[in-house]
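Just the one chain here, the form predicted alone, laid out as structure tokens.
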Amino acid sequence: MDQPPVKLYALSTCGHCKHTKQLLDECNVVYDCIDVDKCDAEERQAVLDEVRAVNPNCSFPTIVIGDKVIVGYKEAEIKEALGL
């Protein structure tokens, strides 16, 4: 089964973000992760604009799975969006 593209916007110091990364790793999901707090100032602004486009509250983690956006660590919802 083809996996939809997965993009994770996270903060390196966020516990919920760490749990989300662990879940994706345990499920062998290929994903693109951006730790927003590790971006330089110019890149950070562009990334925050990306996050606000899908999550106006700009909270973390923000996970984009295909065309579905999940805000926060919601294991069941993440697995459902991944078809697991």
The other form holds:
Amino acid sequence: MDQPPVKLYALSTCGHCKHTKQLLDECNVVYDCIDVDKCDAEERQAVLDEVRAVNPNCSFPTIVIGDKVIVGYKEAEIKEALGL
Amino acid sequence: MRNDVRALYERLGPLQEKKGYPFNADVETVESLLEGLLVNKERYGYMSCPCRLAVGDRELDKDIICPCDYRAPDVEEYGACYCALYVSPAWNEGSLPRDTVPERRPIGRLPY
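What would the structure be for the form predicted in complex with the partner chain, given that what you showed me was the form predicted alone?
Now the full complex is given, and it begins with the chain already shown.
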């Protein structure tokens, strides 16, 4: 089964974000990851608009798997959305 | 554990435990989060929450300077703060479910 596109919005300092990255790596998922705290001001605004569009709380981690949005490190939900 | 992280661990741990907020028993998680606090101290001049995006303005970030304004209600309701740095004794004993703590910070408070 083809893996849906995966995009992770994270913070480099956040423990839950680190666990999410570890899970995706362990599952050999190909994903796009943005550490928002490391973005410059202009890039950050554009990325925050993306996050807010799918998660009004603008909290992290926010992960978009295909058309599914998961907020927080929720291993079971992430695996299910990946079809694992 | 890095020396600066260990120093923070040994200073904050007993201090906050006396207030009823022990560290998460998972030392690896605590170590990672304390590193995050030190990164933010370096960036902004104050230990902004490692799991929330700060803007570098102390006034706008003051509710998320660790320990954040939301630790007490989060530990009360979920047994852990948003980051799972501080927990309740029961949480550490494993007698509470380890649910993901949702963001309690009001959307209206977000400075971005």
